[in-house]
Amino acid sequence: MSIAKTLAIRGLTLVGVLFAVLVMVVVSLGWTGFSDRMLTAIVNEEVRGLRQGLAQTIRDVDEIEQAIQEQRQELEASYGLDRPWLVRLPQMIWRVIRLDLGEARTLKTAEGSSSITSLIGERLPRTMLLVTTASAITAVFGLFLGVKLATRVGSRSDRIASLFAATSNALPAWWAGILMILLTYVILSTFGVRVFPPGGMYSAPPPEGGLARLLDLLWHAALPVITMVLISAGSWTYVVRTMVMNTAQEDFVTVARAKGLPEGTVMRNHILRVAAPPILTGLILGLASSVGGAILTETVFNWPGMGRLYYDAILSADETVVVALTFMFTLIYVTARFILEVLYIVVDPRVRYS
């Protein structure tokens, strides 16, 4: 089987994963009744506000009830409650698949647009700034320290790193974020020292000018990035250390050293290249999942990115945004998986589709 044919089959398989996730979203929102309950609650809230407004201008009770009933029917039709979820939600899924993401019911961009495409276009760069920076720092730190520890198994530094990895992996993102705010803002502020702001993207009011605005943005992004690195660096370092250590114990590495090859050559060509596929898997899939947005981290630091958008969509029961974001996150994951299939062929000479 040729490489192109195999990759095509893998691509179709990943597309099947995409459709399976969307079907699960439809079932979760519709069959459980979540969609109807949330939309009904929204309609009731709007009708309640209308009733209060009409009561101040109209004294006839029957006229008020008739106006409210007509408005309720219009709202139910606009939200799709006059149709069963088996009809309403699949139509929404089909629009999303065609990248017709539609309009959000409650959420808007800074310019006032309710287009979901505009919402994603506004929030995605903000999330990329956080997660890409944090992922890059974590990857470099983990690769450098993990490779070093793999050559010093059982040493004091290895035991300290193992303890740090366990602690880092066990830290909840929301708790680490709150702790960092307490340490760098609340406590230090009592001594007149302000290291980092507690949240947001810019100061109030934001500075004028390109450079000053950029520096203010980076200052506000520093604490969320530090938090994300803190909760992921330890575990990633230990993963790299374990992968490299296991590969270093293989027979072909022993033979390479027995031939008298320099240790640097053995490490680059015989250990790191063989350990590259699982390391790449962790890096790319971790980056793909983080692009979806660190929901808890962005919520704690009030960072208006993709994760915070998902959180706001769930709170406001905006099912259109929830479905669209789920589709986009899954599409990012599917794309990352396909990139990995190609990279496996490049980095590992043992992987050949023939």
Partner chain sequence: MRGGLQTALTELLSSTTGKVGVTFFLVMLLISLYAIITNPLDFGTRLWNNPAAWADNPKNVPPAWTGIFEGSRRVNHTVFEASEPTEVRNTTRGIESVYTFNVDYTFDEAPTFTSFSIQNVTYHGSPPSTSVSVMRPDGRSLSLYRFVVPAPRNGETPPILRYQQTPFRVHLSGEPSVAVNVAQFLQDEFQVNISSSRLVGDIDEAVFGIPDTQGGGFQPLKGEYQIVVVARSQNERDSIEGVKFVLGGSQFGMMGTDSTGRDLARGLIFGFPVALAIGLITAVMATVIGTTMGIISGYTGGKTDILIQRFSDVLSNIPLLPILLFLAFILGQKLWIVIAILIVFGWPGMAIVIRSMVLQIRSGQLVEASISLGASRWRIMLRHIFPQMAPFVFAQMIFFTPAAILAEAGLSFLGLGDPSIPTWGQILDQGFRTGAVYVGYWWWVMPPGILIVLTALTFVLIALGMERVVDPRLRTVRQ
Contents of the next structure:
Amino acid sequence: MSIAKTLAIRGLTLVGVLFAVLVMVVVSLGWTGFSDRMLTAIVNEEVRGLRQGLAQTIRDVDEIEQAIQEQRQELEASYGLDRPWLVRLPQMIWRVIRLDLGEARTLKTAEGSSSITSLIGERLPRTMLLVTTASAITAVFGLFLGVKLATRVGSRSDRIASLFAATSNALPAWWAGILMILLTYVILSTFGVRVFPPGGMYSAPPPEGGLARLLDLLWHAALPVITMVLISAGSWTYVVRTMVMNTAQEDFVTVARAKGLPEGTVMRNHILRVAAPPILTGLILGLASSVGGAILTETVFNWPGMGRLYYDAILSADETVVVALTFMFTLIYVTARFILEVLYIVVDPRVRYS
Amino acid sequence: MSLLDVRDLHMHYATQGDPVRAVDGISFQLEKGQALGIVGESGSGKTSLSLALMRLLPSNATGYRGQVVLEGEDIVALRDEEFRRLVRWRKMSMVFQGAMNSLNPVLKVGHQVAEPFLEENKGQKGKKNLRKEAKERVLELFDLVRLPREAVDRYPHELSGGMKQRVMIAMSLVLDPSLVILDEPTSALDVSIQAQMMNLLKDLKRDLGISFIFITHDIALASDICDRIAVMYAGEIVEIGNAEDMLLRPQHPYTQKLLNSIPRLESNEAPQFIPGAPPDLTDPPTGCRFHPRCPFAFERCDRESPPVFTIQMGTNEEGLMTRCWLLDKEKR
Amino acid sequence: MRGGLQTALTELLSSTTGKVGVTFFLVMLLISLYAIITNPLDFGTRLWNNPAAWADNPKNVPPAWTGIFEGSRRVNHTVFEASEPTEVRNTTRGIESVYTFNVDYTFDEAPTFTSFSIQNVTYHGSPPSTSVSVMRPDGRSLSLYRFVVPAPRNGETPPILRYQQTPFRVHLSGEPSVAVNVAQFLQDEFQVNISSSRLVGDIDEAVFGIPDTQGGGFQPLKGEYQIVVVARSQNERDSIEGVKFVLGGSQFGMMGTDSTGRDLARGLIFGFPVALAIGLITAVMATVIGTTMGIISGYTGGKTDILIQRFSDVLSNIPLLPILLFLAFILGQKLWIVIAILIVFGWPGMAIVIRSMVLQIRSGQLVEASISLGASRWRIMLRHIFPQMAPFVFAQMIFFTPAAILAEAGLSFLGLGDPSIPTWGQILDQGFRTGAVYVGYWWWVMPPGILIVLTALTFVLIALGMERVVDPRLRTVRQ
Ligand SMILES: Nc1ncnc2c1ncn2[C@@H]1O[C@H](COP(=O)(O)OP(=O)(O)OP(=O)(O)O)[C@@H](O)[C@H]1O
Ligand SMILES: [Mg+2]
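Would you mind generating the form predicted together with the partner chain now that we have the form predicted on its own?
Below is the whole assembly, all chains and molecules, this chain first.
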């Protein structure tokens, strides 16, 4: 199979993923009647406000009713309630695909814009800041330690690391976050020092001046980042260690040693070079899924990113935002996968030609 | 002075129970320009022996001791780093069993062949010059092993089994070693390719004057290229001698059995298999290790390990060296 | 097949991690059994999420055993209950049933609250009355509270039944009439003048202490107290079946309480069978579907194969958490829906792995031989392909279990748990939402998390013990 064809198939699958998610969203919103119920509730709410307004100016009851009926129909038409969900929701999806994401009902950016695009524009960088910092630290840490451990498989430190990895596999990041918050509380109550703030992104009020603000931001980001690193570093180290170990057992590594190459060259050119693609996969997949996982971490640390936004949107039952964000989460994930696919082809000649 | 003089070499593998005595007191000599065949059943320790010679000790190797004198120097006594710098691939290289897995899948084969050359001459010439020289060397070797020149830029999975084997041979020659160990270089290839490969090896031996250790389980194949043949059984050499004598007048019952087990085109007799299974190397039989499977075994074989008996054959002043009580002059 | 699983189990039990994991698992199984036997199935709706059931418990207090580490003695939460009177007296004013509770008060502080309740009252003529008074170790006695059971309503005929379902309960510490009585008591006995409205927060301090003349406030008074409840009725057939006096502690039970006074130990225990059920049901179902699809896909080949492959590919590439949240939100917070979603998104990964194994096995000699002997497809699948994969499939199932448990916990933590079935994640959610984390109520947020981790770890350890079964490097396909 040629590269182009491989890529095309992968690309199509990923587009299929996006499509499947959207169909699922539409069907579950429409079929359960959730969408209808919610929109009707919104219309009723607005009509009630209208009635109060009209009652001030118009005396005649019939006239009021008449006006309200007209208004209601207009509103229903504007929300699309006059059409069945099978027609209305696909239109919404089509807008979403074109990244015409619409307006949020109650959620707003710091500047007060309720356009979902600007909401995402405000929140996504914050999530990325957390996630990429944590992933980068984890990756570097895991690579160093993993390679170290791979050279002494079965040793005491290796066994401890394996156990640590197993434990952190079972440790949900959000609970670890809660523990961290609890710990900062204990430190605060026993020593009277606030090592890290328990949540949020800036102190209230945020300090003046660029540098002070940046430091304040870092101070607030520290706890979530430490938590995420602590949780993922163990299993990441273990993945690297296992990959390196498995590759180190390959015959060609023995050959490389037999050729009289120094240990460093053997490690770099023969072991890491071959173990790199799967390690890279793990890294990018980890990054992609921790964007989704941010829903939990950001909730715990009250970090106003994409995850927190999604959570708030669900709590406030804002259909448009939920759909838009579900799409965005999937899009980010799928894009990461595709980049991975391309990278894989660059790094691994076996894929290129098979 | 012999090119290679191995004396009482041991290497065992640690396991949960007793160690596997895969190389258990091996001694032999190899003259310059000659080829020595090492023949034995699967599991007799042939690969382990070659790893021990190359000092590529697996992580669970224990009890590595003995003497390996290569060109007058005992290389067992060298420190690891010295061994790597001075001996590996420069004096002694190896073609591993199973060429399929011996090549790194993500590096071009030309580069893999050139690697030792680049490492050897590192820092001596300009980077560019070195590259060019290395490339020339690789192309020269590819010509020598009759590989198409374009193959240098290929990845292993783009080559056939025979081509990979040739790449491995080219690789082993890149630093002009005086000894090349070939571990079953033909067993994974089909018969016609096998013949080509043997011809290639014979040519190399003749033209380059390299010494070979040729490992195989096919004694007939060994006799095709080797001057001398050693038969290995359960981690020991049970018989060693001139190839012709070994083939025509073997003295050890195991060698005889091995010869009988080869299917022959010109004979109507069915090949005979050796009864019984190869011994467990964690707990080898007492006395002669072959005695449980030997039709001529008598009571002494169980009791005492036989010493080396030298049999003069007349065709050759050296004769056969055989470890079997049947050859004891004062029997019983 | 049995042979394969048996070797897998032997393998498992020969490793330390495996042994630890299996032991943990057995302990959890036992606790789950205990939880199922001792709790009603509608534990969630009837007890856990019913505030009335926990009214008599102190709120937000740590476990009782933490008192050991305290310098001063904290009040142990004690419930005094009686269904039979200690003494019955016939007096001119009627029949007096006396219930006496002895309180050995050795604590360095006042109770967090006191409450009194009666249940199942039956009367025939005029309604009975009850009174609560305290005999203090200093010889003083104090009448706290009087209560007359409501009279018959129009048309009601004897026997009149009162407080059948929910008991009559009064929170003595906050009851204005009690405050009046206590203020009077202080005035009479100690010549201390405190208005009853100011006393309301300090009722228990006054009842179980003596006024501190210098600093104001009260000093706890240690010694033997007697709580005397007198029920007076006019008819000897009248009865009260339950009289209860609660001395609200500042520590409670094994695991403490939450902000509604729930006994956290009970919720945690009930969480065991739920967590195991979520993990195992999801894992088993996902494995069964995944294996079936994988075998069909790998063995049938052709269009079916491509279809199943693409489908699994798409499903297993969907980012799970956002979708899970979305669906749980839209489809409703029902545990079975969550499990169903986890299964739907769980099996494709399994199918992909199984398929590649099938392809490997299918080219094996035994299968080829069977095909040439004319064995039917299904027979080959069942008799030859599946048995070879059984240990691997089993290991995959174990692998999958903690993921399901953690996913449900995360969902519950976000407030999308099934309210009728309490889980550890929900306890954590409530602890987090009510701010328990920020004020250091560790007994509320630590134990559920620890249990989630331990349960997940149990399966991770078992999976680790089965590494050799799973690791393709260590696995040799038997022919
Ligand atoms: N790393 C190791 N650890 C433990 N035992 C080993 C190890 N490597 C090889 N062995 C055992 O040592 C014995 C000799 O193995 P070796 O590979 O040297 O045999 P061989 O003669 O090369 O066989 P073949 O013809 O199959 O290549 C065998 O019983 C083998 O199982
Ligand atoms: Mg071998």
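Superpose the two forms; the largest set of C-alphas matching within 1.5 Å is the rigid core. Residue numbers count along the first chain shown, from 1. These figures come from a predicted structure and were not determined experimentally.
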{"query": "CA of F144, rigid core aligned, shift of 2 Å or more between the two forms", "finding": "no"}
{"query": "Core-superposed comparison between the two forms, S189 Cα displacement 2 Å or beyond", "finding": "yes"}
{"query": "Is_shifted M38 between the two forms (CA, 2 Å cut-off, rigid core)", "finding": "yes"}
{"query": "Cα shift between the two forms at A8, which is computed once both forms share a superposed rigid core (Å)", "finding": "4.1"}
